[in-house]
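Only one chain comes next, encoded as structure tokens, the form predicted alone.
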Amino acid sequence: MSDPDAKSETVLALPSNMTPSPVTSKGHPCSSLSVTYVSRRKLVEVVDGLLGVMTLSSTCKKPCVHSGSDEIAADNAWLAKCPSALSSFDQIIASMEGKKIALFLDYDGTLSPIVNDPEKAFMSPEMRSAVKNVAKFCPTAIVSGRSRDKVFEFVKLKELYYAGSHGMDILVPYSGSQSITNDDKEAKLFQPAREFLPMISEVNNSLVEATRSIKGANVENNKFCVSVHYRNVDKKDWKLVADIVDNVLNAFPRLKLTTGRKVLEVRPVIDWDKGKAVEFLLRSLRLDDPEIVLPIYIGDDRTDEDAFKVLRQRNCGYGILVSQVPKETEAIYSLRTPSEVMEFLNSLVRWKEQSP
């Protein structure tokens, strides 16, 4: 998928009621957009924090097997509070009636399973099959960390909308356009941290030297967004990687670091995140008046609580979490696996296919 901004430098603006906050900070002023300045002790509580976070997601590298009364029971209770979005289908599709479904798609351990090399985290050819069926009947946007052009080439359907770099990248159409492709002069580009990319390639650069002793190490640089994965590396050296990390971000105040499954990952200290690209989005496509429109968002790792948030908090649509085990969530519905996932898209296109 090719940048457009070789095509055309004019990106589009904040919404008028969508525009962040001024935040004022010592030693570095306010730019047009919410930057605030993170101290040094600060950044140590976080690194501090994100080892633990680190060691509790190694706990379950491959699906859990529960083992006794204690586990079935906890497991139970967490599907009263998140039931299965499969068993609750005929649930969901009854609050749909008269309403337009828009869908919102992870892509990481959601449309494909978490593999140990981001590079080769493909979606399967039925899963692809089902995306693109579904979205001959709703709406549908993939929105994920990884950069846009990089989660295009895996899902390589142009039908669909891309979010990328947790919302800080998004292609939309003008006004009145459906077309979303880079080759479509009624694109648009919306980029809300786009003053940042000269400090992202330099983090970038700086992790990237910092890690290379570090086996299994790996920097991905995601446009706006700096992701070092820490999957295939040695447990006893991940405070090594946490303490690199955070000794980069020294330089670098006005980047923040934030974790994923076995990834920490380094942003903009903007107040923008994957509820506020789901906001936009449908805002942008015509799709926020509640009364007529059902959101329907679907991923697996903590930076998709920011849009299961935004919906529970606008009463409207719901979050499904993608998740073998119980976890704390802001998503009303739960499925398992990737294969569960497609199996609830399916459902959706049946539904569809069948309805009047």
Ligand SMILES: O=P(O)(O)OC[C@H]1O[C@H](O[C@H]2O[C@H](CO)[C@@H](O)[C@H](O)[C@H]2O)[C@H](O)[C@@H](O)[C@@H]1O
The other form holds:
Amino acid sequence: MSDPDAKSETVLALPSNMTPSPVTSKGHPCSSLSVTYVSRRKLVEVVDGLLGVMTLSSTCKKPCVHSGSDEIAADNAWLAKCPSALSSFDQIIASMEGKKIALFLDYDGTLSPIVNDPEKAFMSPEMRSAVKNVAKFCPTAIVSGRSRDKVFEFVKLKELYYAGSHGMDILVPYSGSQSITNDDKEAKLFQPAREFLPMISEVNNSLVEATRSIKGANVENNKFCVSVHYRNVDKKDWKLVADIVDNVLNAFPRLKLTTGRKVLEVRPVIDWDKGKAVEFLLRSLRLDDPEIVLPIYIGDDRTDEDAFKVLRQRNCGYGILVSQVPKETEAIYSLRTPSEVMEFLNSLVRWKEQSP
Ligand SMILES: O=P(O)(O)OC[C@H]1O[C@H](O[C@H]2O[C@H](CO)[C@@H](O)[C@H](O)[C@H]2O)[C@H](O)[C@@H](O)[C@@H]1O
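Here we have the form predicted alone; I need the corresponding form predicted together with this ligand.
Everything in the complex follows now, all chains and molecules, and the chain you saw is the first one.
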């Protein structure tokens, strides 16, 4: 059912208790724990903070192969706090107590390795096959900052659910059926930021124009949000990128800024994120009974923390952070790389195949 190109798309009404509302600012711009939301009013005050976040993300290097004892101790402390989901696999399975798994997967940095060119963040055939196999017995959703169409182009699996634009563009089955092979005709769209579409298009054009002269800067239109990539920008120009984004956003008081992996993300000022998207999907797919369903969310980025937090607060299911370095996180478990994510998914498949 979840083909993002489904022709008969209808926009769903907001559930009354999940109405997105405007927010101002949440979290400190330099906090790695919470997603950084920067309201327009605050942006001028925090451009330096923004630069701090940009700089901070550049200093997070993967551990050196020849780790010294300090690194090993830090690594052990990290794994004690956020154990490997592979080492803890038996424990995770044991805690399921016969429940069904609902799987939520981030895309970039989780299913595909981080690469310099966002257009080339391809998923390996082996990873695609792992996701396809796991989706045969776990309802599986991709929750990405990318536009829904673009992430579908990468993943190419019709049997999954897709939430693009950080959860602001969700395709769900009309009936709310748990089936993962529904007909396209039953699909409906949930787009809580639909009214922002013209504004996002306008800010995208302004950002493309304003960053044109900065070598390496890349603006990506993700439909309900816009990514300004600075991964390929010389570090000396990062302040310029922050200033330009600040300047452009001056004209858009209803847009806010979040930060990701060498990317600044412009999005509508509504209280909606990947965590809300996970809650919405669980409800829509009738998978929100914690006695029956155990949700697992795997992601690598700050924006995934909202989803980890929701699972932690519900005291049901597990957030799994993909990271090679210790991080402040709301996740319960960790995996180091997309390869380990694949190993985890394959372990789930093997376990299911061996289950009576
Ligand atoms: O929620 P996600 O699926 O993880 O998407 C978040 C952003 O991912 C992409 O950017 C990141 O990956 C790129 C490719 O590896 C990399 O070049 C970039 O530096 C990363 O920030 C995507 O391009 C963004 O639009 C997404 O918002």
